[in-house]
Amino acid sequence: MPRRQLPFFENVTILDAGAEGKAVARVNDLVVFVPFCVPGDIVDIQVISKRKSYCEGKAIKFHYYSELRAEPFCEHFGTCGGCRWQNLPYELQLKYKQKQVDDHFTRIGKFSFPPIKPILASPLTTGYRNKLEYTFSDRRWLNADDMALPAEERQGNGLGFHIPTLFDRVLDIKHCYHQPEPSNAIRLAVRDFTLQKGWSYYNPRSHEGFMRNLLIRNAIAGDLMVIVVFAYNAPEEISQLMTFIADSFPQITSLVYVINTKQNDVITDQEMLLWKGEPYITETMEAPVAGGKKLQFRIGPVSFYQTNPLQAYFLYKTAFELAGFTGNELVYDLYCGTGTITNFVAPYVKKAIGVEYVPSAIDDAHINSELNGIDNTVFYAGDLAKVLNDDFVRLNGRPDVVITDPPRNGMHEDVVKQILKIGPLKVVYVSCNSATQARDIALMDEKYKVEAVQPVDMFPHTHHVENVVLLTLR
């Protein structure tokens, strides 16, 4: 049976910037989402998937380039899905991110909220990330130049990022602007060394191949961690590569490898094998008040830490300032991760209690409190929907302030219900997804009033935006 032919639209004007970094157009009553376009572009669109009220498309021809456009600085733009807004000037990126928060609160939340504060721009727009994960693959994405070569001359191995929606295709990265050097130098050196050795790269379909992943983490002060993931144990080859990395990049402070024989790339449940240096790097952060003591956070191979460390300070400072601490509060920090926010606020409150699902993160949280000489924190590991119950509140006391920073899918409904039952005077809601944040706040609207909304840009050149909201008991 022949496939149904999908529509082709000509001379369509791009109207807006939308979700997931895709631009928005409208053809009759149909909304069309198109990547790598800018409001004001006029394009021909080939629809690639169609739903009842919207469709996804691809710009086939540009009749007019918008005056709003910026020149993308990365040669991989348009293929790599990591920085879809490089073609928008940064000031316009900020405008559309703030509009995204407003749209979510208006359309999804439908609650009253004050004027949104101007979004906080990131101090850096390139080189701002402290963590990148690259994938080895024997199914490298082939461009037009590659395809012009005879099949036997095409290089199939690559080290880079997954092509969007294609789990088995990797774009071989020449230069990534996300992370400061020596990130690119390390990746290219490891790629060249393993190619020269003729070692096999991983195939995600057959689950064969030796080289799997390369992770690079760094800290503001210069600490550098490199993690190499192998698919099976081959001591001689592992020794050759790890020695090569250590000798080539003596500035590495933590060199680790992992042997992951599973059929997925998750390494949080695997043994971290230290080759050289310390098993962690250390990040520092200014205090939220003038004259306060700087904080240190120890970061292991699988520890969570905000990936834009300079802007993380302003994110946490925003939450701190909106909470308006007087020094006598009991604070619950929900979804606390490695205790960064908990330890950030603890010196300025009576007691701070963090709860997190991942036990290893709670181990890090304890270490971070000890590292900073903080003795008024308590941490619990467990599913918040089960941990945050009446017995927990009786044991720890009713909080004056709840800080919550859930994952992208927002808070579990049972957590929302328990916050409403506890009734803290203030809730500071930090979110990386203003859509699920709006959904959760709507559930709290009868009891809590939105007092302030502050977007924070953590990820320039992407559509992602963090948002901090202060809720007060009515």
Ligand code: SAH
The other form holds:
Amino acid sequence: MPRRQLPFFENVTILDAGAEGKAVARVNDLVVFVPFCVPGDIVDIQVISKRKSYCEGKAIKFHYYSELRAEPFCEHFGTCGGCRWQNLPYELQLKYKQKQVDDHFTRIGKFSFPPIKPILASPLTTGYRNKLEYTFSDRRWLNADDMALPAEERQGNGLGFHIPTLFDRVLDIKHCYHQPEPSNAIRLAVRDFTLQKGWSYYNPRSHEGFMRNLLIRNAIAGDLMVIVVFAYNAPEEISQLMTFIADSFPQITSLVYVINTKQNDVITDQEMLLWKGEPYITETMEAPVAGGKKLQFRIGPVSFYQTNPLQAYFLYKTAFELAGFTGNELVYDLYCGTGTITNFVAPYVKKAIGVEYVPSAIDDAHINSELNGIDNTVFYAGDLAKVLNDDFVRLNGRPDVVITDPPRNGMHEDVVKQILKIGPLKVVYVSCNSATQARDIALMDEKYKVEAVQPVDMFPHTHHVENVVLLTLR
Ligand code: SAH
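Coords for the form predicted in complex with the named molecule, given the form predicted alone:
Then the entire complex follows, led off by the chain already shown.
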């Protein structure tokens, strides 16, 4: 339907902060989702897409700005897809995240649960991320100032984040508050160097251009990894840029480049070429109990590690404490990634078994056990829906505790069924999507009782919320 035929609503009051970071309004019986609004705002809304029971809209005019509003601190707010809740004070962000879990558990769940514990706030609300990935593009997003310039004066290259829903448009980032310095300094230096040289930036439609991606990863104690992705091999230019980065930022402990000639941006299947330093960074984490041995985790260029490392500790500690280990337990850690939770709990249980379907993550998990002198872990690479069968349980033993941390779409129904069949005394369910978590728990309701619900904020200024649930066998 052409846009002009879609409804235009005037003087609508925003009611709630809802799904996917969009605010919620109601016009008659229709739910309208509008980004970048705050409960209490009064706006005119142009509907941009319409479904049966809801529609998506855009705030065209603000008649009243809610008293709940906070001033966004980032100049890119409103264009960048990154931090959509910056216009809400942090305290309110926490409130709405808590409410999101409550809503999902009440509406989707249809099971009883105790009062949800107050959400754990993130120790840092800016500079909390340990990883950012930037994209080079010859189709920079042009703002109003750019558009005012004559076409030939508009500089088209940009280095930053994709504009939401526009895969070929990149917002040139001046400053991002997500990662501690020197993240911005590195990005800006690489940008200036390559622009001065006149090197081409990638175009994802024509697949032309030299500079593709820049990844920056850091560890709490200071290790710093930079990965530059080029679209083709040009040894002289690559050498110039890598030397420039190494000389300008001596604090980099791992400098890597990749030549990705494929059409897609995925680099996990590409060779990591080490320019300087170690081929990994090392993250450290406190033990879950006072006086316990600190843990170390080795993170390669493509290894998974929770992106808010300070809060990851509290997430894992929550899971650990809810499990209430005595020391004799056999534990399954499902969807274990690089085995971080498996290794975190292993010193305090009899044996911990991690399962994950990315083989390189399982390689990392083994390395991390070894690095920490942990010898009571076992890891398997495979799809849980297939691997977690009766033979697996016969071979490895029936677990006392199952920890599960699936991706956003939750557990496969067969995995839920198998957990029910195994019948561990406790299930600790860590989730990054309380909607699918509620769906899965509902399937387990007959056999398992929800004993505790603890939301954890891993991603300040976004709508994302992590949630840990303890289930006990009825
Ligand atoms: N617990 C880990 C990572 C959890 S992320 C940590 O805290 O670091 C979820 C993990 O599930 C990812 O590593 C993903 O690769 C894995 N995964 C997704 N679907 C899977 C499946 N069907 N079988 C096994 N692992 C899967």
